[in-house]
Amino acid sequence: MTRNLIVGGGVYGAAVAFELASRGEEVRLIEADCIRAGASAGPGSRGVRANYRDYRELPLMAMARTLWPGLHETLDVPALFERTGQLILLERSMDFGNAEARVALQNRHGIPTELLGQDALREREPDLTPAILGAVWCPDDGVADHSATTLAFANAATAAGAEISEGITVTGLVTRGGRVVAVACDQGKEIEVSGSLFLLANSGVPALVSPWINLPTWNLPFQVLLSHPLPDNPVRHLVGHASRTLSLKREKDGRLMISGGRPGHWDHEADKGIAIPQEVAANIADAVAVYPSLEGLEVDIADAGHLEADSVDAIPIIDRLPGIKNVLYATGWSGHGWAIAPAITKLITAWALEDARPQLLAPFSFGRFG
């Protein structure tokens, strides 16, 4: 039996394990595959951005951005976060009204943000097409290696006393007296829990809670492309786009990551994701339309092998399981839960230990759906 049990070995599970263990709590984390195998895996680094987030996430990002720069010191590893600044490109005049509102809103939340005209933008990104009219600039945004960060949380959790077990698949929850007393696992085994159960397995959460609630989420693999190393990579910052499905990141080895939310195909029989050639071509076409010097770019890796949970309103669902006193779950990250992970995991831990929902998590309750 364990006091606190976590299901899911991605960044959320590993970080909550660290937060609990560092407070002297007994905690065990179980993962069906291996640490950082799911949505926390994959090539390259991920954006740590406040720019153009849902307004309900901005207070969380304001908290997270104070944690990211010193996270490597907390976890006793080399630097994880790199401050690059982030640009959301504006290619249509109709997008400037929204951009001005975003700038005002983000600054109100303590996130420095500026609307750039063409001249100021080209000082930062000289290789952009002249069709780009301006950009929203968030100088404190950046990138971090998601696999390295997840592993750092897991190692720090173990060093603090957490137990981590891989290769254990949870198939259901065993309840008694309004509490989960154990989780049912493959091969007919059960793991007992006397305290809190945290369901943080991302795409696996909806099935586990389905006897109690039907979450308005679905699972899909997002496409990530990595180019061959470029002799002259034209992308200098973390770059997004207000009207194209496009995100660009300059990798340290000279390669370019192209993503933004285009889907792959999930083969359920093989249990793996496959990149869709048409989506690969569309992603490259958008990148070339914005940076013409990328014409002829060759893709080294087209990855769609990691399921993500998407929610109907594109923000996460974080709540207690109704009628079950000791279960906290979180899912529906919609492809952008990474940057807010250091903040949310602290808040989830506090919720479990203090038995009071933190105010910053109130907008993410299941109750918002009525």
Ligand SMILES: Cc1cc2nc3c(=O)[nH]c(=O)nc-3n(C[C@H](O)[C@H](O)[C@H](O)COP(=O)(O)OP(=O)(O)OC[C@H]3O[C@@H](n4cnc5c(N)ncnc54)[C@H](O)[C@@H]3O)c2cc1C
Contents of the next structure:
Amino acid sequence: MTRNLIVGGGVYGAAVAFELASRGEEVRLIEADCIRAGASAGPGSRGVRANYRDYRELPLMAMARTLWPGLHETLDVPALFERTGQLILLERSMDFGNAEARVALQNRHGIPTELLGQDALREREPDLTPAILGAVWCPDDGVADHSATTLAFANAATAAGAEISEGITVTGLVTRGGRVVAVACDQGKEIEVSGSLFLLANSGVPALVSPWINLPTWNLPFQVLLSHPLPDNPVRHLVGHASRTLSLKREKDGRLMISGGRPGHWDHEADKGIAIPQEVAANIADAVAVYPSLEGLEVDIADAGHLEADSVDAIPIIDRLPGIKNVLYATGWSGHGWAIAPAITKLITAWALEDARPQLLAPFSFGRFG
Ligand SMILES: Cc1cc2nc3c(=O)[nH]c(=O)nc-3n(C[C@H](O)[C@H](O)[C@H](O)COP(=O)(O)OP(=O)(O)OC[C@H]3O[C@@H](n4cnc5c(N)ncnc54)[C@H](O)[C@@H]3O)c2cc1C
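Having seen the form predicted alone, could you now give me the structure of the form predicted together with the ligand?
What follows is the whole complex; the chain from before opens it.
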């Protein structure tokens, strides 16, 4: 029997375990595979980006951007976050209206944002094609090592007293009197819970809640490409694009990471993701169109091995399970759950301990779907 039980050992499960344990709460985390096996793992780094985020996530990002720079001190590890600044490139004149509106909105949320014309943009990114007309610039955005961060949360949780059990898959929830009293596991045993159950298993959440609700989500592996190390990497900042499916990150080892949300294929029988050659080619073509000196780029790694849950409106679903008093679930990150994780995990912890939904999480209720 444990007081608090968490299902899922990605960044969300590990961070909530840390938040609970560091408040003196008894907590156990169950992970099907190992800590950082899902979307919080894989090659490259993750963008910590406020720029062009859904307006409902901006208050969360305003909170997260105050947490990221000092997170390594909280977890007592070397630096995890690197401030690089982020550019959303504008290649079509029709995208400037949207860009101006976002600059105003993001500044209103306390996120410094600026619209750059061609000259100011070229000072920051001299190797861009002249076809790029401008950019929206967020100087405080950056990148984080997702694998190291998730492991740091898990280690800090353990040091604060949390128990972490790997290699156990939760297959169902056992209810009595309007509460979950235990989870059923693949090894035929049940793990009892007396307090809160947190379903933070990302792509695994929809199946676990399906006896109660049908979440409007689906699972998809996103593609990540890592180039051969480049002696003259032309990409100097974290770069996204307003009209191409493209994100570029300059990795510390000189490689270029090319991503942005192109899908891979999930082989359900083999339970693994495979990169799709056409999607790989399209991602590279977009990168070369924007930075012509990347022509002939060699890709060392084409990864699509990490499932993420997408939601129909591309923002997460964070809620209590209807009719069940002690379950909180969170999923549907839609490819951008990383940057807001330090904020959301504090809010989820507060929700469970104070039994009141934090105002900042209200836009993410299941009820929004009607
Ligand atoms: C390739 C890629 C690039 C991304 N880039 C960015 C980015 O640049 N910026 C950004 O903000 N976000 C990004 N994201 C999104 C972000 O990484 C995820 O939203 C975030 O890591 C989700 O964390 P999580 O803990 O919810 O899920 P996960 O890390 O997927 O962890 C869930 C865990 O639950 C376990 N599990 C599942 N089912 C069960 C079960 N039944 N029983 C027990 N355990 C179970 C899994 O094994 C897994 O370890 C990206 C995602 C991917 C895949």
